[in-house]
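Presented below, as structure tokens, is a lone chain in the form predicted alone.
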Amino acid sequence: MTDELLVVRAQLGERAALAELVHRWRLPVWTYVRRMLDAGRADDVTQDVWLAVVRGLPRLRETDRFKQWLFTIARRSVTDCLRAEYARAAVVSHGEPDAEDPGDAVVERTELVAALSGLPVLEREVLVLFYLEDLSVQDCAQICQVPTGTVKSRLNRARRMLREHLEEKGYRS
């Protein structure tokens, strides 16, 4: 059954269709959010995403664009979380060292994940959406609300930065 049909059925109030949509997209959404945030925040933000999906699904007009709509919500939730974090960081005094997240040491298991998390948010975002979520440049542009040329330049910059980071760690291309 296609996502489009599941969305229509869910909009008509069929709980099983909504459950199937959540089951189908739960892991890709969590994976996207996790790649943008640490593990502790990823769970909370993913819950926010699904809450927004459940609330907004009845108003979704283009049911064939569910995937793009879903990742737009996920991106917005990640952005809101990062904004709140930056706002809190600005309030904290500058002389105190930042507390390390104990989950980071556990979660950062591979060099690729570590390199990916070291990229700036905008570059990491398009890399995750394009390569790991298998979205087109046009879909990435729509989700990120930027022109396709901007997505392409961010992809190029992200690939270059990732390559440089991995070469510093001893990996050769």
Second form
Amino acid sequence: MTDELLVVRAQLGERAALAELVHRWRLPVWTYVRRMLDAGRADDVTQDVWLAVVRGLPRLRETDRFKQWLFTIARRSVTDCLRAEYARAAVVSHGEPDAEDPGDAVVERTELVAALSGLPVLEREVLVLFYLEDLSVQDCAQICQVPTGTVKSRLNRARRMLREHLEEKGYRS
Amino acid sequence: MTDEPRLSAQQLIERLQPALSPWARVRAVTALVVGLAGAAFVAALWWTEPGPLPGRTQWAFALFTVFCLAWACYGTWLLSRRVPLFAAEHVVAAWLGLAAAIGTTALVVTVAVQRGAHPVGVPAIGVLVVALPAVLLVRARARRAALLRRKRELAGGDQR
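Given the form predicted alone above, produce the structure of the same protein in the form predicted together with the partner chain.
Below is the whole assembly, all chains and molecules, this chain first.
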């Protein structure tokens, strides 16, 4: 069954179709959120994403573009979370310059995920959407609300930064 | 790698249940319909008062009207931001709105006629009050019909 059929059935009020959408897209959404945030917040933000999806689904007109719409919502939730984090960090660094706890950074990850997390948010975002979520450049542009040229340049920059980062760690292409 | 979501799909769906609860929808639609009907009724009573009213009575009417409008705004906010209303529920909500509008208009026109208000003014406003939910009902039915058509098309495509 296609995503569009599930979306239409869910819009008509079929709970089973909504549950099937959650089953189908839970992991891709969580993976995107997890690549952008730490493990502690990924579950909470994913839950916020699905709440926003459920609330907004009846108003979705382009039922064939569910995937793009879903990741646009996920991106907005991640951006809100990062913005709140930056605001908190600004307050903390203003008052307590040495408050950073290195223990917080100790998280089990693969080398690639570690390298990804080292990239700036904008570059990491396009890399995750394009390579991990398998979205087209046009879809990435729509989700990130930037021109396709900007997505391409961010992808180039992200690839270069990732390569440099991996080379620093001793990997050779 | 232990990097996995903490919540299973079932747990995630269970956590979404409050937003999908039928009672949340009933509360939202009731707040909107009763708020609008109440505001229309109180405003009509106020408007059709035969003589000049004392200041306190004017304030009381204004307060009641604002109170009812606040409930209507709350209902609108719930329906637009918090509680998803799917196509079938949209149709039911529009029918409820239409029934409430017709009932309120009948009541208001009866009271207005008894009080000797303008014979055309109040019914004319009543027609406008009924027209809005009627339009919403037509739109809701059209939207549901379009979704059902699309579902049939897609289901046909899926089976091929």
